[in-house]
Amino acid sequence: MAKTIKVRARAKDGVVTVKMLISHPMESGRRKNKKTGKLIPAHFIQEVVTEHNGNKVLVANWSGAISKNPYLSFKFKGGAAGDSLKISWVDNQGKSDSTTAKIK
């Protein structure tokens, strides 16, 4: 599977800012195909987890209400340049992806 997560993480004064972009169709299951008129099946990310040096710093539970190719930004304390982050997601069809990044 091609990597679907792009991440940037920067530390400043003990606070880490994480910005990520996830490539995913994020279908709610309520939209119709314009040609056939049939509903497009639901296909959305259910959970996003970010770990800093093995400790969870973010767990986000999502639904079909999140837009296509979601962007997520958050901050946490206690990280430093060179520390590692692991970001992973799982969708409602059982597909998943993860990546690691170093804090700059």
The other form holds:
Amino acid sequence: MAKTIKVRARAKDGVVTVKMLISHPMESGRRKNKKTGKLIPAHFIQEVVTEHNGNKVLVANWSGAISKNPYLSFKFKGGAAGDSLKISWVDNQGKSDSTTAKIK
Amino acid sequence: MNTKRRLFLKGSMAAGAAGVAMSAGLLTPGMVLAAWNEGAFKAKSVDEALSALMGSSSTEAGKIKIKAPDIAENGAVVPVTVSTDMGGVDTIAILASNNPTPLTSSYELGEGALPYVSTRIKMGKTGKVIAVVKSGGKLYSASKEVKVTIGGCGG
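Mind sharing the form predicted in complex with the partner chain? What's above is the form predicted alone.
Okay, now the whole complex, with that chain kicking things off.
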């Protein structure tokens, strides 16, 4: 898939703050198509994994109740500027994407 | 030799291979679901969701900060930030009490991760945003009322 993940990671005083934006429709499966009246099938990211040096720093489990084009931010200790982070997601239709980003 | 019959056999074999590939492709989402706690995400009440996710629904009041708007004009995008000063936190869950399925998301904190998560959730109607934190095998929770003027689940 095309690039769907935007990441910004910054180290300050030993704490790395990671912010990411993913482009994804995040359909909950409860919305109706206004023209046909049919339910739009659920299509949302289920898992977002962030790895730092092969160590899973954060695993986010999501449902369709996360807003469209999701935003996620978290912090962790032990990262330094120049280290790389690997971020990947998988949705309920089996699609996935991943990216690597350098900590600034 | 009957060439038509040969062709037919070849065609059916190709179709068979495609079928195998299809079913293999269909298996992958199922494998993903194994890690994803389906029971917890499909639960229709806060207690059910917590029992399925954390193994218990009894929580103690904890020093957890929830940053969310008092009034959300658009229920489809409600920014929520959860943080705490507690140590040894391994799981954070964010629930919206009046959503059809209250559990919006859960986060497993790895080594070094600080108990801080910020994201945007959908809320169907006015209700409480509940943050549940698992620390040292115990559950702590805090909640904040968020008034929603336009729902985010219908449409």
